[in-house]
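A single chain, nothing else alongside it, follows as structure tokens in the form predicted alone.
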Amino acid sequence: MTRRSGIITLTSDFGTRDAYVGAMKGVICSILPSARIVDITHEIRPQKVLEAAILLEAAYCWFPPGTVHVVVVDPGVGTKRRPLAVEADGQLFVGPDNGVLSAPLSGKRVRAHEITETSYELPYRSDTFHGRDVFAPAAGHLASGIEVDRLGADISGFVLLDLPKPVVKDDRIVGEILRTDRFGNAISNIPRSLLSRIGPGGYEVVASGQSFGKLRRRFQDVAEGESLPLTGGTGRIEIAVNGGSAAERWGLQAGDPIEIKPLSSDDRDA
């Protein structure tokens, strides 16, 4: 049995202008007074899934064990597709079997589970909003330390997506943007930890065909307006603008290109 931290995160495409969040806060709330709920973000442009499970999958490794996370970005929501209860990684996971979850499922300990048991659901199921009816109260229950095979039948098969993964290939590494910040940094899948596998020290970012030069550890190492890549917070190499936008000045964006190739001595002492 994994030990509940009383940690709910949600993450969703619903933003913050309407009445969703707030309704899948008092359903958790009603089940477990005491649960701690944290937004991950609310930001997830609409139905897109592929952006959903990159963003989990940059969050929930920094939370405690037992933590539950609810992710609802759900173009299916009403039809067959299946809701989800997994445990993974010593958490646990919650919502649609379209690919969202797909950090955690691809773990190698992973129990998966169709939330089917309706006396964890609310009395009346919408076919529109499963984040309110079916999902947060499942988080509630979890939280409050039901096991997840209570929630229905274990499951194998479910949807798993792929999400962009860099290759080296002989002295360099090639990857892909993965996506840009509110900042407009772009954000790539090439973690710093697989720098090694290509030299010592001193790498040269390229990024759709254009150099960015020696990678750098702060923004403040160029001047005002300069660009430069970076290792960015979620420890992948990223491009940006010291006080700019590096999205805005080079269009940068997901699906564009990345790659880094170590530099030459002269190059890296200079």
Second form
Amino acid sequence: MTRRSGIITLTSDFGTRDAYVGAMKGVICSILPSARIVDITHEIRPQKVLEAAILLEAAYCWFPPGTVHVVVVDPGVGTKRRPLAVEADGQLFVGPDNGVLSAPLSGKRVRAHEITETSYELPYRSDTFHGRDVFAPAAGHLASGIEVDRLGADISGFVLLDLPKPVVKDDRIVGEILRTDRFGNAISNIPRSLLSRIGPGGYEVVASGQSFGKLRRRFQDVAEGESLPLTGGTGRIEIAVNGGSAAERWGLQAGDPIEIKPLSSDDRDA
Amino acid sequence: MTRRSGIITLTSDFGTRDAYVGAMKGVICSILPSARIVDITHEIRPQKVLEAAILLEAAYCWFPPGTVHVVVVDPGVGTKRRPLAVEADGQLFVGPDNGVLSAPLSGKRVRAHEITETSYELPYRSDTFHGRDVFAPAAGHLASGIEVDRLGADISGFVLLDLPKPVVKDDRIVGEILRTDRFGNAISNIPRSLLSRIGPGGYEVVASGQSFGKLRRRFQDVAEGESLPLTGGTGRIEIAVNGGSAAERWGLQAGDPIEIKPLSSDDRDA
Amino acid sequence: MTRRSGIITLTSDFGTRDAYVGAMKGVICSILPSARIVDITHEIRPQKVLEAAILLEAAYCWFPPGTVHVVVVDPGVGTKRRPLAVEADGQLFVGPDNGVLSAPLSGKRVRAHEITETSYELPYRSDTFHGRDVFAPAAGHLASGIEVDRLGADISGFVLLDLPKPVVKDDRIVGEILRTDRFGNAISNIPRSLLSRIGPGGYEVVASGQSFGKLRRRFQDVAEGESLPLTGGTGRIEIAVNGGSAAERWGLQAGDPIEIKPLSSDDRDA
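Given the form predicted alone, state the structure of the form predicted together with a further copy of the same chain.
Zooming out: every chain and molecule, the one shown earlier first.
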């Protein structure tokens, strides 16, 4: 049994100007008035499942064991796509079986259950808003201590998105830009931990065919307004501008290629 | 006496980039540090009282009994418009007497009181920010267990907005678009429950003079990119595009007419 | 010893569409699962330290004693700028030593400590995201009851921004516009309390060289659509339009000069 932290996080594409998120919070509070609800983001672009999966991956690991994470980006609502309750990594997750939960589902010791037990749903399940009618109530019950297997039978064959993975080829790491953040940093899928695979230190980063020079540690390793590659807050290699926006300056965007190779010894001395 | 859930919801037009909402939350926490504050939205367009009333109506019913709902869209702040504390439907509400509370005030067993008891306000009441000086403290005290009648005398003749109501005419339901949401769904004021009044099933929906065909259950009942009418997450009939924005494609907006009529038997077979 | 309210506020330039704020909240909840986290704003413009300092000043004083305020606008992250933990005014603050904490640091009975004790940080401190690795953990520990002096040695010589101060010259108060809010009100740095210094009543306000006439009490003291100066929700003199946006109509913005002088007796009668 996993203990519960009493914390429920929300990630969705509902935005913050409609009543959808409020309704979900109301349903959660009705089941567990003591719930501490934490918004991750509601600014996922409408129906962008992969974007939600990437956001969840970046956020969930920082929460205490027994936290329930609700992810609702659900273009297939009302169809036969299954609603899921998952336990993985000591945490709990609910969301549609469309790949939004790919990160935890790719982990070890995953228990995945289809939510079918109607006594843990709202009395009336609409065809268009399972965030409120299915996922919020499931989250409230899980956070109250209910086990995932109470919500329905265990399943396999769930949808796993092909989260783009970096590849080590000879002495290079080849990856891609995953997203650009509010500051205009262009964040790749290459974790810093992979660098040791291509050498002991001193790396050059090329994105969209252009060299951004030597991998740096801090924004301030270059002058104000200069571009640089560095390890960002997500632990992944990113292209940034010290005091500016790399996305704007260089037009970098999700899907653009990025490559890391050892610095030649000449450059290392430079 | 209504028991209290310890939850306070906030709805306003303050946005999220200024310190106004933070100040209100600080005042609430100073009165009741254990309060669990839930934002419904702060993105009501500036001074759009009707929009706030509609949002509140869509959100409040999902919260547990004894929740306190604060609504501050208050173009008349500093004038003689009265500050209200209301108990209705097992829940509590505070806000200006300008119609923002029309939904709960239109219900049954309503207790409405003017907030006049200065010991439940901040020591200094400004002329421009009653959200902080009057409504937040009232909410904190109500959530602490104070009864509405302690805040001031009961009143009647409060402002009720003419929330646009659908009308059944012969075999048609005539209503209007209430708002468009983040996805571009154009949501009407016609609840699904009204459909039985015009026949047992099979309905055609016309909005702004154009037919959107047969009322559907799910987005996926039409091909990707196609338009359709369906019952949205709010329980009301809306015009949508599967995977797109009806508001953008058709220019639908609040106030546009919408009409529902039985399908002819020919169409029903189609 | 300061008691703790269990409340932690967050102010940053991270926006709400990335996972940065979620990661900070996760770290806080991991240290203190019972923390009640309140967002002030995450919409500070990227790296605008002064804007964050002004927002914090407007918000923190409304919270109960023993609240922990986290402010992360941190263009110097990864450099030698010091991370601070501050106790002032009965409240606690964490953030970089770049001026974001200028308001509390300018107060009385300030205890300022550099955060150096690594046992109160995350095990791995990145060079690019101290919000998560240093400030969030420090906040969690402070809210748990740890004293500021446990985090590191006390320091002096911290950075204080020159928060623009109004000046009384002869019979005039000269200040500047600090910011414009969501409604388009142009808020100055002149507190209402300063008015008595130039006379007993009746004031004229000039901004950017243009007279906005007599200082008013309420928006409704002028006709709908008319401009006016009044005391805003922050307690400071501002230029507003009743039912409109002064920033849009007059192009007022941060830094613009504003001046208040006694009304001539002619105008007072008008």
